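Below you'll find only one chain, the form predicted on its own, shown as structure tokens.
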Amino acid sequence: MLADDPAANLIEIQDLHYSRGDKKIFSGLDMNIPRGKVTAILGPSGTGKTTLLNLIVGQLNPDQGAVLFDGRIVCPCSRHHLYEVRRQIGVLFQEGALLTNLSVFENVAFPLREHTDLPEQLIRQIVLMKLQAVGLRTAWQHMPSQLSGGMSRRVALARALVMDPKLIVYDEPFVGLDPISMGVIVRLIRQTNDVLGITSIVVTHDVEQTRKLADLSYLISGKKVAACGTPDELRNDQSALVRQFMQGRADGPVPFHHPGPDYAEQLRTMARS
């Protein structure tokens, strides 16, 4: 499942520790996402999936251990490299997060008047082109207030793709969406992939989409990955919290209160307070 060989990886996580306060959300994590594949990142709430992806693009550098992109450290290293590093990643936010005062022509051109000095002609046709392959070229003069769920969803897409970059990271794509909405971006997602061989990292908690959709699968539980394989060696693993994630169970290794001291002590301390 994991590459030996250190130029099949785009992303190499090494021995990965960040805390954010006193809070551990990371100790030792490792993890390689292979070039030209969707990759999963699979966990419960609150294990530090988008932290993860915040790691990845640089925004948070890592307390201890490595995240390396193309062979090179992302963090700690110069604010040049850093920017190198971002216009080679597009990003499809949660909920899409599209600049409201902007129609979709303008979200999609955003990244190329930003970061290039190509004249109005080409990026009139690299956003039509863009809007093409999400099956939203006629709604360019839309205002994001025009669109529906699945439609927003498919403008972050073209804005990602935008730039032509090498990984496209998706921060739970699915959530909030119809059933067909889903799967125009399942499938907008794997073909995007295959066709321009880029790389795709989909952090989600849908493991039915996560079957259709990826290469391979990581499960993050206890500050670290608890399991790797292919959505269906995910969905046969036998330890308990595996099973439990996969399976949707309410019991199981993941408890569901919330950590803390014991409920009478609680009531006690607070009643002397």
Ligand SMILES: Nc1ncnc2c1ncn2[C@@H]1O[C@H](COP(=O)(O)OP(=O)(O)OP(=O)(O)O)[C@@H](O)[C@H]1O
Contents of the next structure:
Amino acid sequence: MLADDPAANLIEIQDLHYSRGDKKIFSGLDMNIPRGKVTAILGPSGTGKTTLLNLIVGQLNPDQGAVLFDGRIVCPCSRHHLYEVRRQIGVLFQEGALLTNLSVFENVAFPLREHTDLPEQLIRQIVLMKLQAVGLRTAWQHMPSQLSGGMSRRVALARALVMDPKLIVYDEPFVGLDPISMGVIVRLIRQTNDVLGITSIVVTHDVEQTRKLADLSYLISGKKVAACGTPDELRNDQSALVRQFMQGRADGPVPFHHPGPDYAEQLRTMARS
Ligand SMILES: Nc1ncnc2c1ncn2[C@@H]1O[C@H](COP(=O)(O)OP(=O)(O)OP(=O)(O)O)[C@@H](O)[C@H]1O
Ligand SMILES: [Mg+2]
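Switch from the form predicted on its own, shown above, to the form predicted in complex with the ligand and output its structure.
Next comes the full complex, this chain leading.
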């Protein structure tokens, strides 16, 4: 597979360790993101998917190991290099918020105004082009409160695209969408990737949409990569963990309860305090 050829990978994550306080989130995670492809990162809630995205874009520093973007280490690195890396990444956050006091047009124009000194005429052309690409050019004057959830996400995509990134990162892009809006977003993610020749990472719980969209999928569990393959390979994987996740079963190796003391012990401790 592409994965072992460095030139074929836009991102390489090597032996990544990361903790929050005394809680270990990653312990020896290795992952390659192939150039030009859509890669899905799947995993149960709380396994660290959003944290991993933050490590990839350099918002967080690994405790050990490295994240390489285009062959160069993201963190630690100079502020200048980090800025250069971030300019090449478009992000659709899980909380996905548009700036509520700005119009659709101004939301999309925002990164251009922050990072460039392009003349107004050019900003106007770029913003309208990106809005056209997501089918919302005519909604340019709307305020975010006038948009549906699916429309907001498309505006956020236009905003993520406005700096012509090499990589787009989507955190849970399907949550809360009706089936039609979901289909629109799946198609947009795929088309954006292929038409612009960029690389995409989609973090999601949604196994069904992943099958339609991704070239490669990683399943994260137990602080590292638990499985990797095409969506079909993952679907046919026989390990209990992969089957539990792919088939959405409540019972299996992934526990329902957040780790901690047992119930009786907690009741005793709370009664004493
Ligand atoms: N700012 C923070 N401070 C402390 N702990 C955090 C913080 N953010 C996340 N965590 C912890 O890190 C772990 C991973 O969180 P993360 O948000 O990356 O999970 P996730 O896989 O994205 O979950 P979900 O699928 O629910 O979005 C969780 O146990 C969470 O409690
Ligand atoms: Mg998350």
